[in-house]
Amino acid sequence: MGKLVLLDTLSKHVGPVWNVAWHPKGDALATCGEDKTVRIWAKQGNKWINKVVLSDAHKRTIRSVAWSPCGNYLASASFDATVAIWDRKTGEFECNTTLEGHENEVKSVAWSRSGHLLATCSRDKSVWVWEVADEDEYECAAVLNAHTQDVKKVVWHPEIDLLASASYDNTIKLFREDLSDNDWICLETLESHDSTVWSLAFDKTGRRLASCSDDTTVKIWKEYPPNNPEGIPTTDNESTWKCVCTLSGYHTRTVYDISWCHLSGLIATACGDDIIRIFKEEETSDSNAPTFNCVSSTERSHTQDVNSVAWNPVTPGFLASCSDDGSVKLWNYTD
């Protein structure tokens, strides 16, 4: 078993904190919440302090924040149906662009690896893909209406422009641009969860995807490309994705978020039972039927629902979490 040690508790938000997102350099953390603010934290001496408060762009709860790959832009998605793009060209963070188009609450926002695409999703059942044109110009490249219910999460593949979305309709969908006609298409629908899929995370290769759900399970999906050695059939020269592992019996309530560390391979989950759990894959694991063990289950990680977890992209074992209890916590995991 490993050990998850609390390093710091950051308490500035008022009300639930919904999302945590590390700067690509790992030296700053963005958080957002019901108080309509985005807060940016950085280390000063041995303590993490709230350096910046962004509070002018949204009229309702801010549900999701995401840094661009270059680290110069921060996107925030709100229940007011807008997405704000912040930058600090003047030295101070300012909102220079507001993306409008969703009919109601925007639940998630994510940048592609290249930084040229931005994805958003909403309670209006749609996923939007935005192209970053010139500086501060964002054009809607696609409105994807493949889901039949509220879309909870969008995440990009770590290498290519493949987009995954999770929904209240119990499914995960994969999208990419069809270069023959510049139209975005739904490649595949992944079905195995029995209830709302809340969040998704690719591993560092992008060949596996983890999902978490209201059904209290975590599922691991594996990509099988055309002509795969396992003989899994594919169609139209496209990869197919299969559920190769289900982690059940660990969580007692809804699993709201999941983060797959690209440095260590560890998976962290955020659960409605107030607990953060860490899963580690067995070294001798069969890639077509992998085995993951729960190596840490910290009792009462927070005093209310854990809403989001994120591994630091630079420092192995460094984890951030946030909760309905209004706090942001920083942890260190060691084997």
Given for the second form:
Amino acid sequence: MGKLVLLDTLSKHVGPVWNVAWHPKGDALATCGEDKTVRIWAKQGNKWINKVVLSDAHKRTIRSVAWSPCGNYLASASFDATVAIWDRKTGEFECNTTLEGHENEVKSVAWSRSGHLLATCSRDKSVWVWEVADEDEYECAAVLNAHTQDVKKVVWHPEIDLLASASYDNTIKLFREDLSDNDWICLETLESHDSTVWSLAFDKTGRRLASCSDDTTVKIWKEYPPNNPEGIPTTDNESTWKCVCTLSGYHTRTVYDISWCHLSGLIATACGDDIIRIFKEEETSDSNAPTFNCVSSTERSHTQDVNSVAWNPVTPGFLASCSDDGSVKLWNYTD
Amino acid sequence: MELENINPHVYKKISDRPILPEEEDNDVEDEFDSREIFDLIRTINDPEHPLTLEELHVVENSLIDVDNQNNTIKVLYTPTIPHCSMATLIGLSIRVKLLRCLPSRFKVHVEINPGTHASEHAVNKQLADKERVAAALENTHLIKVINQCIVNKVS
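Condition change, the form predicted on its own to the form predicted in complex with the partner chain:
Complete assembly follows, chain above in first position.
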């Protein structure tokens, strides 16, 4: 069994904290929540301190934050139906662009690997893809109405412009631009969860996707490209995705978030039972039926629901979490 | 607005809970019980009728489950008619009242009494989705309606 050790507790937010996001360099953390602020934390000496507070851009809860891959932009998505884009060209963070279009609460925002695309999703059931044109110019490239309910989360593939979305309709959908006519199309619908799918995380290669749900399970999906050696049938020369593993019996309540570390391969989950759990794949695991073991389960990681977890992109084992209890916590995992 | 259930059955209120001597003794640990939860929600007003949820048997003491060890509370409620369009609003009112009154350690489930509403599953799913509940509570119109249900009317 591994050990998850608490390094620091950051208490500045008032009310539930919904999301945590590491700067691509790993030296700053953005958090957001019900208090309508985005807070940026960085290390000073031995302590993580709240360096910046971004307020005044949103009128309601800020549900999600995301750094651009270059690290110069920060996007915040709010229940007020807008997404704010912050930059620090002047040296200080300023909101120079607000993306409007969703009819109601925006639940998630994500930048593609290249930084040229931004995806957002909402309770209005749609997923929007925005093209980052010139400086501070964002054009709507697609409005994807594939889901039949509230869309909870959008995540991009780590290498290519493939988008995955998770929904209250219990499904996950994969989208890509059809280069022949520049239309965005839904490639596949992944069905297996019995309730709302809350979050998603690709592994380092992007050939596997982990999902977590209100049905208290975590599922691992694997890509089978055309002519795969396993002989899994594909259509139209497109990959097919199959659920190759279901982790059940660990979580006792809704699993709100999942993070797949691209350095260590460890999976961390944020659960409504106040527990952060860490899963590790067995080294001899069969890729078509992998085995993941729960190597750490920390009772009362927070005093209320854990809403988000994120592995630091630079330091292996370094994890951030946040909760309804108003705190943000930093952890170190060791085998 | 037209009433959905024109003539609901009205039940008698139960008598007040007798206060026992040990409850006034600060040295005795007094855990939450179902009656305490019932007392918090029995006075919620029905959105349609000038009656409380207790008088309409929408909430009942016997349909409340408290687990102090695991910090869970489950409340089942019974809409007066199976197609009641107020079912979600009533459930939300119960949830909000308990959110405001109980310590945050409790995980509160509010669900429809099985078999008593046509859209039972959909309503339960919505009430269990804390993100939707959080968003609903930021809706100024909706929170006004909920507050009107929750406010204690002088009887």
